[in-house]
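What follows is a single chain, given as structure tokens, in the form predicted on its own.
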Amino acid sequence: MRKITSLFFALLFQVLVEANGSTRTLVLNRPKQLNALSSAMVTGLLKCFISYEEETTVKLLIVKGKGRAFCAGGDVAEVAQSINNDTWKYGADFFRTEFLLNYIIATYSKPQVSLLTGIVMGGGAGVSIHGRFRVATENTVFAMPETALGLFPDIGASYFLSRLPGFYGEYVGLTGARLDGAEMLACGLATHFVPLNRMSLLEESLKKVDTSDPFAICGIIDQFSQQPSVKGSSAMNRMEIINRCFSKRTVEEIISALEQEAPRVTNKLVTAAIQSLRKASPTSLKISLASIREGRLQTVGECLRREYRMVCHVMRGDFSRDFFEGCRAILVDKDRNPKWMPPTLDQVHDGVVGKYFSKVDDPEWEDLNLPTRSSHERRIVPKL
């Protein structure tokens, strides 16, 4: 009955859904927790697109958050919380119904505009990066900082950073760089940039639409759309240093590279990277590099399965605790100085993060299953 209850709570309070004509417009409203996604909100988002796909009189869906966050990730403090208290399959339940929306979103057979306004982070990246439009802004800000957390890029991302320019993605998914829109823009996780102050013009224009044609949408995007450059210290600005580095084959190596640019190098970017790196979880970096590498060959619906059996992994603690030592010390005690177990990379053994791929040893444990659908799948475009 709990569960009921606190799942007809987000349908009609923590997601909110505006109708105007053929368009549908949920809102992400959990603006105190920078619309971090619960499990609630995560069942309901579900259900609203499953929904709205089979409604013909239904041809758009814009997703966007209120307040000054589009989404800054999946509660994980919640689900941490919770396998503390219960088990880890309350974990397993959650991040199984958020790849599954992730998997619906990237194959959807209508049209999705996302408005990335504020903090796009984490599951609020899941939300949007799979959908057909992502509209970037001024004050947009991307990242994916799971290594500092004891996890991993999930939601798909081994998916879409695998297909970013050169070994962009690599430096983005392992130190957790954050963008800005021009960034987003630059390297495809955008595939539009709206002035902030046309933003609601375009919202308004979206909502008179009565089609689901992806040219006739792009077209009016388009109208408010501007070509921003990156800032000169951008990152995108030294991709020959981040190819150089980040396509070596390890983590240590990737360091090591790191490190002999780092005298020749007048911008921050090399010693940034070195100093993320070496406050991330050991674990969460092998683990990670090895996901996305995995993800260049495989299509979506392939990394959320195996991406599915790493979460699991990670929630029983099998190899390494370092997601729960994660979440206590940045977001629950907040002294930002983990534990990690492992504590250095070389005793991350091979072995180990093959391991992660692996299938979970339960009886009652079940591959993630994702329904057989048309493919959509989006494109990476870069704007470069």
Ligand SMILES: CC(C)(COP(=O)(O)OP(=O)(O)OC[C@H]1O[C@@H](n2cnc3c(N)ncnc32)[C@H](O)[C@@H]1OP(=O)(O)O)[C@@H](O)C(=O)NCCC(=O)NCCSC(=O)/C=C/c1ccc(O)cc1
Contents of the next structure:
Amino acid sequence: MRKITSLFFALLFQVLVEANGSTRTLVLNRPKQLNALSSAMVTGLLKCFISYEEETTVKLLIVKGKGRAFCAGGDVAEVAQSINNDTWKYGADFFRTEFLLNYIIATYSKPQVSLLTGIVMGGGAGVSIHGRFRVATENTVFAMPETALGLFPDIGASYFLSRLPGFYGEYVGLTGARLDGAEMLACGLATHFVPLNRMSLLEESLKKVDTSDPFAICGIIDQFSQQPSVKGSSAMNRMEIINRCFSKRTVEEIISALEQEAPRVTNKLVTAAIQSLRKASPTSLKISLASIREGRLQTVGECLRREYRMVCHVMRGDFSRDFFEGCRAILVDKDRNPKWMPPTLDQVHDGVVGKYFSKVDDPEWEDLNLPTRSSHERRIVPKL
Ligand SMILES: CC(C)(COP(=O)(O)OP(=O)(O)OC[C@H]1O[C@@H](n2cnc3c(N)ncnc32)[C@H](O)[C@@H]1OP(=O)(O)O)[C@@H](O)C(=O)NCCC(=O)NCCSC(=O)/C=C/c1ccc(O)cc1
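The structure above corresponds to the form predicted on its own; please give the structure of the form predicted together with the ligand next.
In what comes next, the whole complex appears, and the chain from above leads the way.
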């Protein structure tokens, strides 16, 4: 029988915990907000992950979302609130907890299966992609939309995006392109594709397992999995274009390479990419590219530590206030017409980009301190 663990239920109604034998199912439970991660949720999830690692009777974690989304990212409405209060420390605390959670998930000693139904964006990727099994389906919509908000792909995205085939990670991280379940599987962001009408059967089977053996868990998911075809128009079918353009050294060169491709390609992919890049914050684009490139040679912990420095600079508005402008345009005034500053790519100099990687100049500020973990930092192995 399904049992809701009363302790956690009382503590954290935004994250429900269901206990079935050796399985614990964590349900993101803010369906009206598309399960956007509040600080209570990241704190609650972190507590769950830490305590279930200790409990020998718990062998498998399932993470899923209630309603039509898995999770639409960090709760940007909460941020808009904190901006009004004129304090960057709220954001820094939120990210400290969130990135620690991402790190615990990436180095977790027990298997995690994330059931990626519906929207998976930003912080939603952070609580799933670092885990062992990511099950996509036909209604999954994945995106890292941060450059449109004046932010950059964080939550350890510079680790997993930089490990996608070729320069697909640069494409996904800079343009905020939306991927469907088949594309997620094809690029390695998802490990499995299970049809929506078989998801609940999969979940029931997983709730009966009494093992942490990843091969056994994989065997169960395999029984429900399919190999979907990637749509003809998908960027996955245009990897030669993606690689040619997104391998360029600078954002300006990427845009110029896309513009050269545009007359030759009938597919909307190239024009849509140019449009997204032209609309995004120039500063965000440049720091995102630098972050993904740097991430290629770093461990997940190193990526998160560097991203924490970056995000604190963003929250403090040290070199640009684009994030506040993005929140204003998208959340507060909802005019969807942000005025980025600096407004053009050529005005965002390499020296400033480099400063996002430096320590924050504040006596109270500390680098992200991640615990020593016994399990190795797992690598996401792209399937192509
Ligand atoms: C494409 C979406 C996912 C779905 O569109 P839709 O189907 O037309 O649905 P709605 O847009 O009507 O969303 C339903 C409700 O969910 C809310 N919502 C939908 N995503 C969200 C959301 N990330 N937050 C907070 N309410 C939301 C949305 O505001 C709305 O609330 P309401 O108007 O009151 O009905 C759309 O909602 C959307 O673009 N959401 C934002 C995605 C996004 O940019 N994600 C965040 C990336 S950045 C990030 O993760 C960092 C956050 C951060 C966190 C803490 C900090 O201190 C600093 C930063």
